[in-house]
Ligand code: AMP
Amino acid sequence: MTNTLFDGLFSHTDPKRQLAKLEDGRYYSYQDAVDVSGRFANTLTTMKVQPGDRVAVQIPKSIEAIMLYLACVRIGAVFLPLNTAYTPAEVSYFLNDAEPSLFICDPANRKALEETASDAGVRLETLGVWKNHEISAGTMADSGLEAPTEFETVPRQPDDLAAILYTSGTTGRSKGAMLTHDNLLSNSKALADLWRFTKEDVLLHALPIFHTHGLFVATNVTLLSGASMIFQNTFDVDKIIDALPQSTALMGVPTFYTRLLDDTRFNRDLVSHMRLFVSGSAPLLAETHVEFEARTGHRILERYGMTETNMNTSNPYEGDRIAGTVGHPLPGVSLRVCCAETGVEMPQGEIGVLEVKGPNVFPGYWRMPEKTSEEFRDDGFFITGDLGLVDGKGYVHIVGRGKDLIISGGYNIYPKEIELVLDEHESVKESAVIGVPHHDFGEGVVAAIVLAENAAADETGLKSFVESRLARFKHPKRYVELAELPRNTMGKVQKNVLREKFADSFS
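Atomic structure of the above chain by itself (the form predicted in complex with the named molecule):
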């Protein structure tokens, strides 16, 4: 009996090979990964975590956090990572919705989260960044260090759940995307193969590990290929520049590439050891693609994915990587372009909503059968909400979004969630939140506010109101006061009018 994901990821592995070089100078071999994930698996078992239980984590990036993910997979639990920027108010929703049997947070946040966990009836443990095994990195680390390394990995079938990742929605209520062992394994296999990953690769890992991109695409592809990583806990241009000469591949959001291009040290010589730069999670501007090639001689490989579907398309490894496109559907993935209203397939070359089907596509949202059936067609295609077309050469172009979504530095921000918070404030009559071009994050959040009758403008008060409720990356970077919101004859707020009016906010 096998554990689909764990056995799949570790099938080609030579235990002596290096898995990761860490910021604190430590090295992790593949054997260390088996041992430490085994220790955590024993610890979780002692804590009575059962197969199928959710384990929610909101912990700083570290290799041990990856080991905890692997431990969850090995005991058959469902890993539920949360953005480290979420406030206790946001975390509370996830704990109540997912009902995990354990919540692991940063030791530094224990006090702030104790009440949240106890209100949700969830056991709280901690895991921080390891400091050379000397300083306690939290209760999980303390217990983990004492636990045995041997652990008999629990069998799991391809359709069993491996993870739940929450994604916000247009209604402002987050949905837990359930991901199976096979969703994750099949996608890693497709990517490792398409992008020619081998044991010789050294991936420069600087993405957060609470999202699909850093956790599944970057980490699973490395593990599956028996490759190694230079594992950096944050994205820092200086550290990236130091590590590039020892690396062969980098995966990033477009902000990584624009920030690197802003640095004159980033040039052809620096990247002479590199073979691959991958971009995704947000649109890469064609001008970034062109400037990157002129500076380095490399063409960035852009791909397209979603939390619910893992990766759907990729530009080719060999062959033309075309700026402004996200390439072809991955092997095994079917993609079609349909009319958003009727669901009828559009003629080739015309714009419609992108729909996908394949082993990469999730089975549904956690405890939301209606939402799930709304977003799937009867024949099993998932409606992405992204608008696009397929050109004559089979390249997919994303031309917009049917969903009211802002993507800022690779993070999804749903305007509705911010509007709901702003509208709660006593000085606000109504609000409309939009995304406009931002030089660093691609899109930046602007909040247009109509004040309540007799209320005085109080931006500072409004900002601190938002602060306690929403993660920092969601905070509007500009507030504007309007006498009224522009509306069409049906009374719907014309966000396009606002986007045009405030287009130059961050240029």
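It should be emphasised that the depicted structure is a prediction, and the values quoted were computed from it without experimental measurement. Numbering follows the first chain given and starts at 1. Here the rigid core means the biggest group of C-alpha atoms that line up within 1.5 Å when the two forms are laid on top of each other. Compared with the form predicted on its own:
- Once both forms are fitted on their rigid core, the CA atom of Arg39 lies less than 2 Å apart between these two forms.
- Core-superposed comparison between these two forms: CA of Thr372 displaced by less than 2 Å.
- When the larger part is held fixed by a C-alpha superposition, the smaller rigid part turns by 159° between these two forms.
Same protein, the form predicted on its own this time rather than the form predicted in complex with the named molecule?
Shown next is a single chain and nothing more.
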């Protein structure tokens, strides 16, 4: 028997090939990955972690963190990465909900998290960023150095759990999305094939690894294709620009690309050799697409995914990458647009809730069978909650989240439509539109605006601009100017924060 995910990721690799170049000057080969993940696998086994046990981690990005993930896969445990920004109070919820047998944190945070782990009845160990042989990188690193490299990987079937990722919890209680070995492996295969990854590629990896994008897309695709990584622990413009000449591909969030475009060193000559730029985790503005192509000659490839499904769609590698769309469904993925209330499929070009089905789609939420049942149709399609449409060429357009839909005076209003108009105005850098309680209309539209550099506030002119382009019921009833929009660590605008902040706008 085989271990579906681990054996799949390492099935075509040359042990001598370089896997990663690290910021501290070290290099990791594929054999190093097998050896170090074996050390961690032996360490976890010594700590009595059994197949099916959850291993929760809140640790800084490092190559050792990747090896720990692989070790969990090898012993049949369930990897549970937590956002490094979570407070002890937030971590407490995850530990009590998931009931892991082991919790691993940053050595710098051990004292702050000891009580949290103790209250949840979870063993606490540490793993940090390796600096040198004289400074410990945590108890897991110390134990790993003493453990043997040889480890007989535990067999796991395609439907066995490989990971649990908690949703961002922007509305209500965070839910643990259970991801199987086949969910992760099948999606990596589809992406590696679609995006033409080979062993000749060098991926510039600057994404966090507590999230689907950095861990399961960037890392797994690299491993599966036998490629290499330039592994950077954080996003730093100077380091990115220094590393681009040795890279062939970059995966990022929109913030990566806007920050690069703000730097005059980022130009056509610097990236003329590059093969691929991918963006995801948050919508990319059409103007960023246009500016990026004008500056570099490359068109960013945007894709669409979720915690629960990994990646669902992608703009084509060959063919038109259309700004404002997320391309076509991946091979093996079925996508449809349905009425939220009736579940009836909508005619082409009409807006509805996106539903997906395929080997990438998770089996359900951890210990939430009722919620799982609510989110799946009888024929197996998962209701994403994202509003969108499919155009005449088969391209998927994301309009917004279902929870972001504004109903004002009986009319359905899609924030994205208003945001696109606002973002066209020369004085607006970016915008976010929300609905908040209104005594007369049920909900009133509030537009949060970030002004472009050196632009002066002109609410009268902006109102006139919007009124000339949108029906009256879509007009914002209040405009607010912000220095920046609130975002989570993956760059998504936190509209729940805006709704809370401006909840009393019309009271």
